[in-house]
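Heads up, the chain below is alone and in the form predicted on its own; it's given as structure tokens.
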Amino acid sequence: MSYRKASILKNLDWFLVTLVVLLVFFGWVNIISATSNIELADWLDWNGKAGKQLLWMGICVLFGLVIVNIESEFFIRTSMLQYLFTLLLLVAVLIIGKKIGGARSWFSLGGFSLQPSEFAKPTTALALAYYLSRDSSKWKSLRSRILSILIVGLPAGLILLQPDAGTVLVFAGFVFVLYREGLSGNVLILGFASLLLAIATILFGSWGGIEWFWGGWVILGSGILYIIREATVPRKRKSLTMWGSIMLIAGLFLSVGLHTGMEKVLKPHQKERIHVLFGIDVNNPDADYNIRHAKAAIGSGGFSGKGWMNGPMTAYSFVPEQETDFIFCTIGEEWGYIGSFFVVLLFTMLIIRVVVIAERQRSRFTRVYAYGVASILFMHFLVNIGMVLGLAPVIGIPLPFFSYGGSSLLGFTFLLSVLLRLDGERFKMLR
């Protein structure tokens, strides 16, 4: 083995590798249970989902080994090319892609399907890292801020056209990357206020049609907080009235726009899912079927669970998509509180470890990319677990390394393998 390869292997973050291996292994164990009934465990049948996932795991091991043996400079220099290539794939899938579950998100490749949006996430992180690392003062100009948002917004917009709202939510997580690199904290305050506005619009828009009133005051309240913060600077005191008026008008327009979107744009089943989340009665008695059975499966596991492949709700497929979006139900039913806590702990340690890796970098490119990785993992974890527990709308988003699917596993392998390689050369002065 050459000195260079030995050095890379020595500098790899083996703690991160261990966490990923544990997550992938436990994910596969739960896929076996979620796709096999009580009488038959077809985990070695290559035609079954557990067998296919095992095959994908082997492919991802080879894929990851190839990536960590590629020079870091390659990912830096080709980051924009990779980003543009995935944009082309996202356009192509809208034209010739296979429609599954109401979304045109897949390329059909023989017996397999490939979802380009899974690769758009890491390439967007690479492109954003490349752009922000070119100049340490990027956030001082409006042009740079708009371009950074466009880098994230272009793939998100194409994915929304498929439509795949779950993946679009993941792209919203890049706001944490921008915040780390200098985005004003006021943006996060306004984002939180907008979330409150959305909730007020859904509740009051459905109950009394006065969402414009409440929504406007929610945004106005956030505007007042902003004004108080900025009022400490004497030269800005003259703009208090102006900013208050802008916030109020923005609140009115945004709230009315959200209400119009709920009533005119969303499909009936999408609107029902949102209403179920907030406890609003709907005419369809089966609208909360997924959430009701998901909660029942998790709750039935108790403290220690029913045991591997001994969960009746899992075995008889009471929960739809239990090997993909609702895989956490299998964990809750068969492994109970102990198993669920262990899985949450592993994901928490994984995200924290990625942040630690980000903060120890000499290279701004690697730091920005690492925060992109952490944001993607965090959004997947937060939305998927929240969805299963009834704290978020039911949208299609996989649990990293647990949910069945080759595209998802390949995407996350690429995401973390590139980080491992970049971090392995942290003692060199990269961009």
Second form
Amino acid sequence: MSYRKASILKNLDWFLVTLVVLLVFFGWVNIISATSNIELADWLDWNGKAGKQLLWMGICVLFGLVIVNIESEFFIRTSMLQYLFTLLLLVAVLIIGKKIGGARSWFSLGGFSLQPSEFAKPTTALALAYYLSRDSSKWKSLRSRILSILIVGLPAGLILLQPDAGTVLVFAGFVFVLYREGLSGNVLILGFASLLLAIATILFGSWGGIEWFWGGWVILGSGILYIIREATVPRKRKSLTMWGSIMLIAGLFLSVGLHTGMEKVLKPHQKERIHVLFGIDVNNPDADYNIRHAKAAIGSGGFSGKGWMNGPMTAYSFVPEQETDFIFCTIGEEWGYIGSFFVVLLFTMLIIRVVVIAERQRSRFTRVYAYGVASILFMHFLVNIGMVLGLAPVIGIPLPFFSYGGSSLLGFTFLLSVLLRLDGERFKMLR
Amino acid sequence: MRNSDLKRRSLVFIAIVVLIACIFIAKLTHLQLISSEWSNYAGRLTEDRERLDPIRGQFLDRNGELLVTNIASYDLLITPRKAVDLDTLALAELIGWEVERLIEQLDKASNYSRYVASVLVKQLNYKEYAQISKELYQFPGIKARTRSIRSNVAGVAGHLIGEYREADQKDLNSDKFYSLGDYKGKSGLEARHEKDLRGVPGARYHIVDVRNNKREILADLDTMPISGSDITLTLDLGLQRFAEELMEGKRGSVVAIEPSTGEVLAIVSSPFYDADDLTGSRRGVVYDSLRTHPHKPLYNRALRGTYRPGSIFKMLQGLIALDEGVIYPHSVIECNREIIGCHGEHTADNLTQAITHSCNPYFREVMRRVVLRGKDENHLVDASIGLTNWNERVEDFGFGTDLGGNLPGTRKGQIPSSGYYDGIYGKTHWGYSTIYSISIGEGELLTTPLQMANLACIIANRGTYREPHAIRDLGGRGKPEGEDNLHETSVNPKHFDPVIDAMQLVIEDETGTARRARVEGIEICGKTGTVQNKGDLDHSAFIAFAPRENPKIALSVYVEYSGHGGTWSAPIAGLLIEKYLTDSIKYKHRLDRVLTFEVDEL
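Moving on from the form predicted on its own, kindly provide the form predicted in complex with its partner chain as a structure.
Expanding to the full complex; the earlier chain stays at the top.
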């Protein structure tokens, strides 16, 4: 036991640990500022949010230590069990969960609230890793593709019912995992193209809605993309290109329907947020309230920031949700360009580090899982900071390690601890 | 697919991550380093700039007695941006308004600016404010501001001091100093010296929270207001107040000047009004009633009223003639009443007698001699040349000018020139016989009471005057530049003696027209004038100075529709002189007579 403990600690990726510790600590420093009142010097109140977060940090250190001391084999063998358990929780939360902010995504446990979707992310990564590593040759079969997508789609679907659009978006990140494992790159291009077309639809949707206009867009868009493919793809993969082009045109036709979709499927506030993002006039003058104040807070930080506990926008609650989803505003205001740059850099390094870890694995399970981790982190990074900077619509999603919240911290601790353990055993295992 | 191909896909993923990071950094660079739009916006959100109004300068009389000061009143201000979820119904009830009126005002403020506080309710007094202030916390965006309003504590000289009231849209556009609901001097000295009186506002900065509560003080940005300059007027409060008492119920004016300095001691235009009525919240009603009053109480007769000068003008004709050398003090001219009528029992007067008797033929002849000098063979051309010269000499006495324009609203009156008559009759179509009525102060002449008082000063000073002015000291820096410029009439001082002799006789002689101005022990010199009104009672005019040697006061008194100058104007002048020089009134019956006389019923 003592030998094994020493050996796993030796084999841990300390660079990754350092990055995470830096992020968590810097995050906590900002939570103190975002939740404290300048007149109240007593910020280390255990009932205050900063105090609670410190408590959670302690719990997570213990939790992480426990996990890295559990044999990898345990996670591999129980991955499906854990996955099924989270699915159960996701169903349960829809029935007995507490509704906070319009979404039924919380279990209320005494003083704390738990969000099962936070745990669905790592367990889905585990389940996908387990399934894909069972028999690598099976990826090409339609059945395995459908099952892979189902593994991701089931929890995502349940979360959509809560509804929690942000977390669903995170699950969309698993497309990177599948891509690494052999999914056609056309899917990424298709996704990107759909996004572009969706933006075009939103921006120019008010041009009268003439059908042939959209047809024109579709033909133009697919033509451009076809030329790009022609120029970049080797000859022998032309058949794939044909397929891709057909998929593209289909996808583009789907995006034509997006205009109607915007009107019928999205909730009014979501539509409004998307309109705000693209600067389309909305009738509600406060629709862009969050994002205006977020930008103001970040913009007022300037180069070196107002200093810790010194940002008036933060101190006087100008930014809603500033200790959770909008925590980046506090960084921007109080630590300025230097601090914001540092945080973006840390996240980029963290994600790249996880990819590097993934690529050095001989075990397919670990690699798939690591890519799952990287994708989840990336999606959080992309959607959260994109939202705060006004580059993405307002979607409630926490910034990993920064945002206040025990479930989120615990979920990410689990995610990374398992990765550390799996990586620590990379020389032992061959799966 | 080969494993190495798939391994390359890690680079695609890393590339996407780095690309997104670069987009974020670019956006951060824009937000935090390049554009100031968002940091300015943050400043507007978090900083509250509270304007600290400076104390407006006060008006004092020449002895330091307070005339106009500031008293506290309370305004309620609205900042539309901050007035979220304002309970208009409750607010309307609190301030005692109709909801519609409140909403209208809120809209007006909103249209003006969403960020700037605009005045919602004006000038609550202490008691009203005490009631409201307790409830005020319930209304976001509403705050109270203490404002000082003007109070004319002495209750005098409303015309001269002028109005201090709300700046109109034009003022707001032309001067950034004012915001909606601010007050400024709009007429009189309040307007003329607005920039001296208003001072420099200060500012206090606070950091506010999202609900606009003040949370922190940004003391290093604060600036203290600088009070406006106090203005010491040349007015003598005692004399001014007495003059207003005497003029109560009459139409007309009093202008009293210290001859040696040009300082205005008292200036009254009657009917007058309580200046305070025009600064308070009742202004609209009061102003309308004043504006439509048939006797035009808003009209400042002392500076703007133009009357024919009448007999008083004869002294000026005499002085010019003496200086031109066309008569001598002892020259006797026959009282030929064929061309022009006269009064009294005289047949041939010298200058002194002619002034005392106000002999019309004498001065018709005197002016003829001044104008017709034989400069041209054609007597019509000669008259034109002569009149031009005469006109210049008359203007040397301040007639036809605004006397430096130090008193706001001064009018010039009219001294007809050759060009003027050319315009009426055509060039060389008029001669002296056409225009001689101006020789006795009638005809096309128009003079103001201020100019007449100034004439008294010139005679008292024997040929010089300082521009009449009302400001003795501005903020401890003395008189403003150019306020009391010295003017020479270029009439030799020795020529004044016969005129002054005559003026003394007007008061002291048994037959003098202004015996009612006489004060025992004071050598008063004066001259009556009667401004004829067709078919109505004449305006009574009188100028005087006293004492004869080293004169302390010179004045003009006009009482409209009251008859001969000696009847009402002279006793008023006598009382004023007595009051100013002895600080008491012995002539009680004279005082009673003046006080009980009212021309308003006419």
